[in-house]
Amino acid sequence: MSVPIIETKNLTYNYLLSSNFKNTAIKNINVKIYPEDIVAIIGCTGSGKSSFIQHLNGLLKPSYGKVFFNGEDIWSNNFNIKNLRFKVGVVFQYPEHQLFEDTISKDIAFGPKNMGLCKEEIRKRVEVAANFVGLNKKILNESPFDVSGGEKRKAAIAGIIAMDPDVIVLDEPTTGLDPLSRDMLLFDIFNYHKKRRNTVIFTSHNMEEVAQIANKVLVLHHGNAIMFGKTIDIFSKANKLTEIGLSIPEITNVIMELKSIGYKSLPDCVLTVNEATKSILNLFNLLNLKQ
């Protein structure tokens, strides 16, 4: 098996240290992301997402415990974190915290820059992720912060995209933009990890979103790492999910209801509507058979 491109061992982190109101973020994660892998991120408010994924290009130093990027310890003496941060691209919930720039079009071309590109390639960057995430030529010369949330969130993500990483996190990609900027976003990300092969990591509380782009799912639950692994075993324990105050996609549900008034021919657990509609056919199809 090839080696994980994420990796954490024991990952603690506690916050105000010094003080007598430490508060223990996460504790003890230990999983291994592998290239390819489409990592969704769910737990309540407070479970300790972004306090994680913040911890994968060494924005935050652990209290206890590793990071390994390629099989490296990311704060080993020898390892460049400053390079690490163009191969895992982090997208944080609210852009206004990475958008500083005169213009949309600086942002973006912001990390390019800082990767010693010349003109022309940044250039060039800068028009590929802007056109990625769907921002109009006409306000890339804009300020940033005369745009409309939805706009701010897609320029973040495009300054990302510009540096062409390895791993792209993104906490809540998709907070604030209305339905269809949303669906078409995640089509964008899909599409653009199929071609680029990289990997993705990204927290949400919409488990429709979750089902339709991930292909595994790491669980949160006040910091602790309670599930890891196959979006469908992962949506499969309802039980427990709901028991820690989440949900599993609502078609994923209407699949289980009927199984449990007696289609018991129906898949253990189906993501999509897709899915669902094939099956319910296929049932369909077994009942007149069987008449």
Ligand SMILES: Nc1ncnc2c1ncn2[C@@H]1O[C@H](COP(=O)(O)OP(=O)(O)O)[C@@H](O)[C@H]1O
Given for the second form:
Amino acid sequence: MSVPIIETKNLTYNYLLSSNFKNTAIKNINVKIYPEDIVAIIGCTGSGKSSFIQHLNGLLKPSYGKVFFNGEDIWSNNFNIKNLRFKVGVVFQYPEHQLFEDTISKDIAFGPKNMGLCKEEIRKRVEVAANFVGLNKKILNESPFDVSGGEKRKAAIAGIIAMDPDVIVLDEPTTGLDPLSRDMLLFDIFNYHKKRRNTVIFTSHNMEEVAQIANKVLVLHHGNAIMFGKTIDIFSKANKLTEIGLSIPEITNVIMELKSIGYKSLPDCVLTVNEATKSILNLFNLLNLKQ
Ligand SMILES: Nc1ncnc2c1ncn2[C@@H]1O[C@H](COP(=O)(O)OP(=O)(O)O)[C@@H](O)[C@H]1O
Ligand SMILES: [Mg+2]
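Form predicted alone done; form predicted together with the ligand now:
Below: every chain and molecule of the assembly, starting with the one above.
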């Protein structure tokens, strides 16, 4: 198997609250993420999702444990951590934390500029990235502080896309977007991933979107990684998820309920409406054949 693009070993982080108090936000997390993965991180508020994510490009330094990028310890002396920020692009949960220029266009250009790209390449990248998130040209000259929450989020995402990183990390990217923008953004991220074959890591409270695009899911609970595996295997464990206050996609639930009341030929777990439709039609065909 190939080398994980990101690996954490016993990753632990304590926020120091005062000289006597600390809050352990994440504890002993061991995960291996491969180049073509789309990993969703789920967990209740305060479970450690954002703290975990901020370790992936070195924004937070582990209190204990290690983070590896392509097999290299990112905190070893000879590792270039500044360069890592171009390769692992993190979009924060609160976009206003990463917007600070006087126009949106300058904000999107910030990363490419720091990468030392030429003017023409920067201009191209800003255009492509703005297009990608669906920001129209007019808005590019406005201040990021004068636009809506959804547009701020799009600007923050565009700033990361413009760096064309190997790993895109998005902390609750669809929060604050209307359903249509949300679906479009997910569709675009998925298509970009297919084309670019990059790694995507995102956090979400929406199980439908997790089921739609993630191939793996990491479940955090009070800072512990209680499950990490293929999406279908994670959502098969509905009871374990509900125990910790999470849910499974509605459509997964419907098929599980039908199965539990006697339609045994249905699959154990489906993730999308499409798959559910197919399995229900198969069931109809079977029932008709029997009559
Ligand atoms: N800057 C901070 N200082 C102190 N504690 C923090 C800070 N940020 C987060 N925490 C704490 O760390 C834990 C994990 O928080 P966070 O990573 O933000 O979780 P999530 O993103 O899943 O909501 C929580 O107990 C939270 O209160
Ligand atoms: Mg968070």
